[in-house]
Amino acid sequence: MRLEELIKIIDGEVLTKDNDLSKEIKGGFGADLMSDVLASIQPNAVLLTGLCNPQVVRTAQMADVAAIVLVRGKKPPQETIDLANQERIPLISTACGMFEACGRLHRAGLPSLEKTVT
């Protein structure tokens, strides 16, 4: 699924600039614990989270995340947006809650990229 399609599905607002909206998103992962993200996410996923601090962008960078979606209409501090711009990771906000955003994307055919932690 292309990023631009994902944004339409969740009625998202892009917060970063110079984004490649044709970027291919391979799947999704929803979590608020960044340790879960690092342990379970697979590359090229979109990360859905309720956290807005710069640590989200740092975690996404280490985990090779394709884009970050902030749920529940959250707006991050400028520091987070600046870091996402610097790292060229699209940052999107949606009014949808975590459950609804994940459901919309999964229903549209986006698979889970959460691997089992043993």
Contents of the next structure:
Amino acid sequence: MRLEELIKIIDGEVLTKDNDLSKEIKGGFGADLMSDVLASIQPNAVLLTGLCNPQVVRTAQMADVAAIVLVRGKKPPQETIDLANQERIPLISTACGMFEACGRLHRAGLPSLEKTVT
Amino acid sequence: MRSGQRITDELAGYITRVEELAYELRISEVMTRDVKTVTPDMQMVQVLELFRKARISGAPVVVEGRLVGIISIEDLIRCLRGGDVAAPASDYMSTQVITVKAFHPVVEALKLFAQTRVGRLPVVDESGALVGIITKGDITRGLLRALQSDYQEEEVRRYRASHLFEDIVSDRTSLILRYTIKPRDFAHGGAASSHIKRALLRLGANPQIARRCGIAAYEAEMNLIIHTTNGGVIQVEIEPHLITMRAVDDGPGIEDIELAMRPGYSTAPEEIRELGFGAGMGLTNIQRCVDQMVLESTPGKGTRLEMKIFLQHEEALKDCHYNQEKKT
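Could you please show the structure of the form predicted in complex with its partner chain, as a counterpart to the form predicted on its own just displayed?
Let's see the whole complex now, leading with the same chain.
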């Protein structure tokens, strides 16, 4: 799914500059615990999260996340947006809650990129 | 172009490399120096012949190096329509000539092209003598040339980084990166790991290896920030077939290592959990990412975590460029 389609599906608002909206998103992952993200996300996923501190961007960078969606209409602090711009990771805000956002994307055919932790 | 507008920091962020180049490049660097000129007494039929042979659509009119006018294909068409090809160029040339200075940035020429709709601008030096001519085509070619050389410089830079281990001959070569991690410095949490991951990619590590090292380093870095009394040091030793990362601190140490290793066990306070950490998965994550992990700790003395990632033959930093060459 292309990033621009994904944004439409969740009525997202893009918070970063100069984003490549044609970027292909391979799947999704939802978590508020960054260690969970690091433990089991696969590359090129969209990360849906309720956290909005700069650590989300750092985590995304380490885990090769393609884009970050902040759920429940959260507006992140400026440091988070600055870091996302610097690392060129698109940051999107949606009014949907976590379940709603994940549900809409999954229904639209976006697969899960959560690896089973063994 | 944003002429006349003050460039704020925010705006500067939007300026592309091409726009930057339009300010950096001088007109003298992109102009055509070999200018075909016309004299005022030249017949229009000769001008026509010159344009055809030289494949140009305009030329400055010059008397002893001094610019007196400019003549273009439009002037020629006017002349041909009247069947007046024997007339001198001075009858049809424009005498209101807009010029640009050779030492001005390219952006000045771009502004004039936008404002005046002329197709070419004679270029003069400080003394006003004609030294060249510039068209939009010259600017495009100049910008492309500059971008090409930017690109080559970048290529050379990458080439050098990824050949580090090839170029240096020794019995055993390693590169050591060191990072000092301050306690409770959440604002910069992950910055060191980010540099480590980027350095590995620059050195030619494959994305999978860089990702594993990045995640392990990140968890170790967050542990130093969250749990240590005085912070600590992360040291990464990069060898062609082995990456060794060490996170060392001087306290407080871990009471029960076995318990600390248990997935889900955490001593992190609430404020850390709010950051999305302290889920008790850090050491488990590290163990998953690296090939070998050794954790030693003495309560009251400190903790030493050593992580090793072995690079298989095809992943080895030394062999990287051979693989790339085979692919292309």
